[in-house]
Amino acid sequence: MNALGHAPVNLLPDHVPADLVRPYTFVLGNLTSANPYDRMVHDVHLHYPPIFWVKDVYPGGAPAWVVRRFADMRAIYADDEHFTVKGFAPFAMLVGDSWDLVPAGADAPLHDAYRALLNPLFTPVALKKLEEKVRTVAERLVDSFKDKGAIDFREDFAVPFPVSIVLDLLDLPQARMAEFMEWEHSLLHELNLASIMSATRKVVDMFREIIKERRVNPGDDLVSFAITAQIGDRHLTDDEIVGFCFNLFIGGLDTVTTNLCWQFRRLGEHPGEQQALRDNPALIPDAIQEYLRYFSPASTFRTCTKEIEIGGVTFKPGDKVLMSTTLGSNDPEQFENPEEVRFDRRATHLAFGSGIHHCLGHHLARRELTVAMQTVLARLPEFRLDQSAEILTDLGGVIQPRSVPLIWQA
């Protein structure tokens, strides 16, 4: 068995089919200098079966199906009598705890009713109050490089812009934020499970730090929030609060400042996009969303709970499913001509996943995109991205680029 206790990684299950067995780029601690989205996200539909078994791609190195078709994957999201999301994130029992990613860990029927509990934080009346707060900190930012001439997009605005909303919500000291990014950094790019595991415990020490305080000193925050909050009859857990904040921790610190590095990269490369933007800032809506669809980033993985035959395909209890939206979001089979941008195509993605597990967040991470997209294009001259740097993006977990060398005439 492997550290994550998975069985050895060169024997094939019986119900696997040896001619489904295939290499794939998008594994945790795989580096490229290249755009993937230029072709080998595309590849992978181009050659591979729709689904196929990796020997590699679950975290510990363990095997996994990768379903690279929206419509099957959009079937399985909603398929909670053969699929769990129980583990996917395998953090808690890396450090021998017991909870759950809350609510993006938990399953129907305990999963409904966290988000009857927490989507009222999230609707766009709620997020409302923030807008104020969102767009300060943008044009802050961007006053702080303007003139500059160059900046690495990515650690003078990706970074520190959703990272300071979230820890303004969670009321986390701003003061941490690169402590706080390099634990980030180890949760969900690093490939050694001892950095992971490092990781989690000083993320999961602080929370019950915090939580043990704040039930003595409540404030106007989420984790306030949820230590008053109740299910029915009775609080929350100290466990499920833990799940809870541990969720908006990885990924109110990473989903936004992926997403911005590629909508912003991509315009830095493709100046008639970025001028299209300029001339009609009433397009950055439909924008975001075909940048969404186009660079969705992210994998996260389901666990067979009952035997299914999907495309003619056998899935056995306990195989894991790796759910690609990159893949998803750019299936031939659903989109005409994903490989191009087409800021008209206004079409339904797998960003934020789907079904009863779509992200909590979705309306908050669009609302600081749309800032972000609108703040920068008015305070900004044109600017491009800097060909002479090499960019280096991780390929697992999370499609995120290292840096996003832009410059413009100042």
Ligand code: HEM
Given for the second form:
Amino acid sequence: MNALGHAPVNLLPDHVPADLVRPYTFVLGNLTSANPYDRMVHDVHLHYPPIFWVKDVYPGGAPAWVVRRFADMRAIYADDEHFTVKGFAPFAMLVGDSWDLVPAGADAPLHDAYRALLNPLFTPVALKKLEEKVRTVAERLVDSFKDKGAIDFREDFAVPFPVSIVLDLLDLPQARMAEFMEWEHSLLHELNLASIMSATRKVVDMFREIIKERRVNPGDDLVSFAITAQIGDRHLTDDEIVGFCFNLFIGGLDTVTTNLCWQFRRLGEHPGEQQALRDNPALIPDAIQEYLRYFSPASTFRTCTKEIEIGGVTFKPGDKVLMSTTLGSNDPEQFENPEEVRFDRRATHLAFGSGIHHCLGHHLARRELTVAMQTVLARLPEFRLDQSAEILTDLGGVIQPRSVPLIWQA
Amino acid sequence: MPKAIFTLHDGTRHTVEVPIGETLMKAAVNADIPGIAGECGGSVSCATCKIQIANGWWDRLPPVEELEESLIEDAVPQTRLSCRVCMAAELDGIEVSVPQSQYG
Ligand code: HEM
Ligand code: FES
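Structure of the form predicted in complex with protoporphyrin IX containing FE (previous: the form predicted on its own):
Once more the chain from above appears, this time first in line as the rest of the complex follows.
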């Protein structure tokens, strides 16, 4: 039995050829002390078929097809005739609730209605009023450690920074930071079923409480917005609002943290890139676009609903599909020498997915990453990765280093 | 079939056939026009399908709605999202240019 309580399935379905079954390192629980972006990520492309079967890669330890090519992934993201997003996030089910993630857990046409409601809240124009806050949070965090000369960038910046911003979006006191960080960790990084369940319960209870409170005392925050929002002539239900808040919680925190960790580890290991950005901060948006490609963190999931053949492989209804944006964004058939960082690439990648579920928060994420880089480079002298420290990296659900030890002359 | 002409950043011109009612984004992506990403598949969210409309054509397009406006506010003048421009008989031959980058 694994974390989510399913027994591993070892019997191979008839339509899965034995030669497509592969071991896969990027699963929850696996660790490495190497940098997986040096070789491991690229080795999958070198040695594996375009689509392969992994026995335990789906959340809960179930088998799934893994699709590694950019073009196949784009096609599947666009294909709601054969694939659904339904039923992947196990959180509600774990605690016996019935809500779905909003909008990630909905198919069209309900999904279209959700996005029509939510897109206007996350445009660059709508986010302008947040810009000041994002910058202030970044400056406050950097100032808290700039005289130390050594930090764990993950712990001291990459984790608290996005949490602080989501607290703002929900208009919750920053005092809840520690609690939020602990729950987030349990939800996304624990293997132990009991801790995942208990964290889910706590997060849901918190959101239900906030909804109750905002019904009485509405403000200028996302929960209050969701309470008054309408789809056609109906309001959102409490379950839908919980699903929306939960989606922000699991979509808007760890993804940003992961990218920050890798970007600053990279700058600490590549003084040339760091210097180029210090000399010319106008390069920062291009650099972030490229780092987002290089370090695309998210794993996305679909379930087949109608038989389809892709590249000679048959997908049957019920088959699970994992699309790792990490792999898709490093597909050598799409990107020339994907293992090289090139700021002038300006390439379309899959960090934010593609199609109707394309990340709702991507403008905000880019703002956060840009402001973080501008602020750190402006306020810290040249920093390096502490090469004497061993860095362990989790290989699943997201590929994330457990620490990013940076040092500089304080 | 009506046509749209895309001029890329490097000056090359690509003529693409676009069925009436289809968006320029979809036609460009299907024709592999470099520089039009269309990441969100036309749900007016990603702003990676920006095009600049040539003089003479701008006024023939339907007005920009609020959501689109909020995604192109900082872009160069006469920018539209190509997923919001549908081919119509009076747009046959429309000339647009593709920015060097859709990002940043
Ligand atoms: C670098 C940071 C981020 C990355 C790499 C990222 C990645 C992604 C990806 C790949 C998807 C598509 C999932 C799928 O197709 O199954 C997605 C969806 C989503 N993301 Fe993000 N995300 C980031 C930041 C954020 C932020 C900051 C927020 C909100 C505050 C957010 C909210 C969402 C939501 C609500 C969805 C669901 C959209 C839908 O289903 O229509 N994300 N994200
Ligand atoms: S394709 Fe995403 S906004 Fe046009």
